[in-house]
Every structure is written in C-alpha cells, then in structure tokens.
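In the block that follows, a single chain appears as structure tokens, in the form predicted alone.
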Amino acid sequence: MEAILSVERLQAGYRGLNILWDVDIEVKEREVVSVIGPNGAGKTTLLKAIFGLIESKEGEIKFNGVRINDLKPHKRVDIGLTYVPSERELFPELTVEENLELGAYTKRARNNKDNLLEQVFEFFPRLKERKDQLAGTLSGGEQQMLAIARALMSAPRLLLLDEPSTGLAPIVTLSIYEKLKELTSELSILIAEQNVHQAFAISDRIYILENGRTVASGKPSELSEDSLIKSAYFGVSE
C-alpha cells in the first residue's frame, strides 16, 4: 500500500523549545496508525504539527507524496487532513446538527454536505436521534461521536485523532474505537493514545514516542513480544 502520510525527521515545538527530535512516521491507504508513549512524551505536539498548528523547524510533512510543511491547515483539509483534539472544541450552545454543518466548510464538503449529513448520521445513529440536541447536553461519549463527525464532515482521507479515549468510561472507549475500525473501509486514521490496549487492539501498526523521540516501531503483534514493551506499558515482567 501507498503512504498517504510521511514524516521524515520531524523537529518541532513551541516558543524556541524543541519537543520532537527527528520522528519519522507513515501512514498508510486504509490503514490504522496509533502514536503511544507518556505524557509529555511529544504525541500532542507530533498531530499539531501534522495538521500545522505548530511550525515545524526541520523535516517534511508529506500529503500523498507532496511536501506541506508551509500549509495553513485550512488548507490541510481542503487536501483531505483533519484533526480531532482531545478536547473536542465543540460549540455546546449549538445543536448537534449545526455542529456537523459546520464542518462542511470546505468546498468540495460543501458541495455534498446533505449527503455527507446523511452518511454520519448512518455511522452514527445515536446523532441523528439527537441531531436538535444541544451539543453541551450531550454525554462526554456523544460529545465524542460528535467530534469526529464533525470531522468527517469534511471528507477527509486522513483522520487525526488526539487521545479519543479522554475522560470516556472503558465501554464508551470500546464502542468509539469499533466505529473508529469501521472507518477504514474509507479512510486512514493516525491516533495519539495513552489507553495502550485499544491502541494495540485497533492499530495495524504503532510508533511508541518517548522524549520527542520514536523509540519503537511495528505491528502489534511484533511490539507486544518484545519484554521492555510488556514491562513498561504492559505491566509484564520476564
């Protein structure tokens, strides 16, 4: 499979400090890619300068082999990238479904925003059933759901998603990432997660960050055999 995703020798940070220390990462056509590692570890900082909130100061950013390390990320998502952060940043005094138009604010979402209204509210059903709710009633597991809908509303090829797991009960999280599985039949998908088991339950392949650098790299299967991962994220000792 092609990368849609390829960051070589990624530094970047903020007001002069850097975070991240030559990461390298891809992402694959349809695939599923989780960055894990501790907090402050560099996961927040590696999606914000995908989606280029922050600057990168060395490295490429590459888009379907196109260099976009100079994109505003407006313009990211106008060539299919979108970003989910942790927070969510949702308008809570707006109704759902004013949320979801709100995210079709591209030209091409624009253009087939009834359709696209359509399809999440299918992946989505518990939406459509509360689609002139407030989002600020919702549960922090609709509020979720809302999130990355709102972010498919675009159309996006490459999903970014920063710890969806945040604050979400371990069933919540369960049924966020089966949808999240889903999506692929459509799309590519890069999270950040601390929660290591759905990491390694959902991912084709994950990198694990420790100190702004990429300490590991594999599929699950491989990284789940090596020791110093099972002690340090899995609790096993050998």
The other form holds:
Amino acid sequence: MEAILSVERLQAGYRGLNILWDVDIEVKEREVVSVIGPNGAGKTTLLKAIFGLIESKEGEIKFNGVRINDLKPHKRVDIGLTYVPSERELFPELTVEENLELGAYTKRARNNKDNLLEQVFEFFPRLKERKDQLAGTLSGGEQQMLAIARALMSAPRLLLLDEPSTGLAPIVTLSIYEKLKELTSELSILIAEQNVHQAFAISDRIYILENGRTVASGKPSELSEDSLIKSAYFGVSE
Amino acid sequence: MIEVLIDGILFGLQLALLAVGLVLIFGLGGVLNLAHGEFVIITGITAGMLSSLGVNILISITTGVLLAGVAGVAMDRTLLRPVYKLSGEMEILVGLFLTLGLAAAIDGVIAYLFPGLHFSINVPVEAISFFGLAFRPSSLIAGLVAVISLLLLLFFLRNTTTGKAIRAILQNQTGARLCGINVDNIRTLVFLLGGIMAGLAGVAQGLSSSVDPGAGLELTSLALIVSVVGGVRSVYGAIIAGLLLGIVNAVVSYLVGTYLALIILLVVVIGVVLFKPSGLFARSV
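Rather than the form predicted alone that you just supplied, could I have the structure of the form predicted in complex with the partner chain?
Full assembly next; the chain just shown is listed first.
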C-alpha cells in the first residue's frame, strides 16, 4: 500500500526549544494510525508540524510522495490535508452551516460544496438539525462533531485529529469514535490520543511518542502484548 | 436644529468610514494602526491638488482614494512585516510604535511640503432645497458617498466568500487557517480596504469642508475613540458608534460650543468604557 504521509527524522518545536527530536511516522492509504504518549511527549507539536502551523527544523514531511515542509497551511489544505486541533477552533458567532461552508473554502472543495454539505449532514444528522444555530451555543460533543465535519468539508485525504476525546463524557467520546470508524472507508486518519483504550480499539497501527521521539510502533495486538507498554499505558503491572 | 443633526450625521459617517478600516485592520492584523488618519490626508492632498491643477474632479478623487489604498497595502507588505512574526503584547506594542513613527514621518513631510494649506474639493453646483431646508450639494454627495460605501462594505462582508473569510479570521485566526484560508493575503486586502474607506472619509470631508494636512493624528484618535465605543472588533459597532458620536458632537457643539463639546464627548466615551468595557457591540461584524 502507498504511504499517504511519511514523516522522517522530523525535528520541530518553538524558538530555541526543540520538542520533537527524531520522529518517524508513516500513514498508508485508508489506514487509521494513532500516536499515543504521555502529556508533553510532543503529540500536538507533531500534528501542528505536519499541518504546517509550526515550522519543521530538520527532517522531511512527505504527503503523497511530495515533500511539503515549506508549504503554508492553506496550501496543505488544498492538497488534501486537514487538521482538527483539540481546541476545535470553530467560529463561535457563525452558524453551524456557515462554519461548514468555510470548511469548503479551497477552490477544489468550493466547486463541490453542495455535495459535500449533503454528505456531511447525512453523516452527522445532529448537525443538520442545528444548522442555523450559532456554533458557540453547541454542546461539547456537538462542537467536536462540527470541528470534524468542517474538516471533512475540505474533501481531505488525510485527517489529523488531536485528542478528540478532550472534555467529553466517555459516552460521547464513544459515539465520536464510532463515527470515525465509519470514515475510514474514505480517508486516512492520524490521531493523537491520551485515551489509550480508544486508540487501541480503532487503530490499524500505533506509534508511541516519548520525549519527542518515536520509541515503539506496531499493531495494537502486538503492542498490548508488550509488558512495558502494558504497565505504562494500561496501569497493569505484572 | 435639523441642519445641526444633518451635520452630525455627515461627520458621523466620516467617523464610521475611518473606524471600520481601523477595526478590520486591528482584527486581522493585530495592529492598532496609529497612521490611519494619514490615509485621509493622502487622499485629501492628492484629490485637492489634482483638481486644482484642472484635472477632472472624479479622476482626482478616484486617484486620491486609490492612493490611500495603495499606501495601506505598502504598509502591510513592508513596514509591518516584522510585526506579524511576533505575538501577544510584543505584536501590539511594536505595531503601535511602527505606525506612530510612520504617522509622525508623514506629518513631517507634509508640513514641510505644504505649510498651512487646506485642501478642499469644489463641486460646482448650486445649493438645492428640500422641504424648506437648504443643502449644499457637495454635502449631499459626501453623505451619499459615505452611505453607499458603508453599505457596499457590509454587503461584501456578509455575502461574498472573501467577506466571509474576513469574518472568519476576525473570530478565529487559527480556525481560518484550518479551513485553508490564506490569512496573509486576506490581511493585505483588508489594508487595501481600510485605506480606501479612510480615503473616502477624506473625500467626504474635502467635499463638505476641507482637509487639514496636519490633522492626521487627530483623525486617528477620533477613529480610535469610535472603535473603542463600538467594540474594537465590530464593524457594525464602528458604524453605529461613528454616527452616535458624530451626532452627539454636533448637537453639543451647537448648544455649548466646540471646546466643551470635545470634553462632553470624551465623558460619554469614558462612560461607555466604564460600563461596557468591550464596547457597545462586542460581537464581530
């Protein structure tokens, strides 16, 4: 299978402070990959660097075989990359529908906006019910749905998702994850997650990030056999 | 008294034209543009000089307004470049210093080139009367120009894709980037618009009275006051606050004289800021 995203020896961070030291990650077509790791491991920084909100200092980010290190975020959206941060970053004073319309801002998506909107509403019927409501008045779960839906409006090939369970009740998280599973027939997903159980349940492969380095990777079944990982991430000691 | 009200509305419209640009530039660029009043001066001088040289009045005005827009774009693309790389307090402060410096520089050059001159735009038409009130046609044209440009701006922000992108950036810049909006280009566009709107304020002023080339900073402070009263991120707020302060200023000037009027105006502003620190309209656009 073709890799849609490949990150090689990536170093990135903020002025004078590296967060990512050496990260290798690959996501193949229609694959769900999770990056797990403790707080401060660099999961969010990794997604931001892949999307271009943070400049990468060393290493390479390839999308569909093409190096994209120097592309601005808006160009990355144009070629099929999209990012849903844990803060969601919605437009609180615009309606649900206006938020979604802005999601289809790039020329490529704009020409197909009506179709995309129909698909997204079909996928999230709750959002259709609330289409004229201001985004700021939605519940946390609905806002997360809207953030994902807005990202889908750009007709992406790879969805970057940061901590989709942040601030949500477990039952709501579950329903969001069920929706994500349905999406995988259409696109690839890279999730950064602290909620290890959800990550293991949905992912084809997992990477473990610690102190800005990828320290382990594999299928969920392989990793959950590893006793070190078991004790570190599932709180089970043997 | 009705004449006073009309004067107030006219002045209010000019304030609104000035303040909408200031609000948009602050919302998108994070720069409180202390050189904003200079756009008015650039237009006033250009249009006044060209028309006094015998150039067609419409061409003079258009050139003046466009030049203000170009000045806005030039500011964004050169002087303010380094500001956008900063964040938080530093961004605001460096933006203030740079635009204040620019304003002082423009003021200095203009005072050197045109000492003590005023520029006005003469429209050679007779006064007309309406329901027994006499209107100077130039004031009427000034009012129309202002109303039409403000309505066009609102239509643009409400109904075009680019307008929606501007509103999106005003609410959440990161969110706008996530949608694939090229925030840098839209910011440049907003400087163009801000320059043009302030230029149109200059046209309105040149038509109804005259533009004083030394009044740049004074105009900037008026626009600042309007945007603070209106809510510093709200375009509607800027328009309503502009009209409100224009009318209050005219009525109070008529009743107690200009000097006291300025004091009363500032008291009104302090009152608004005390009771509603985010301005009358906290919502953006």
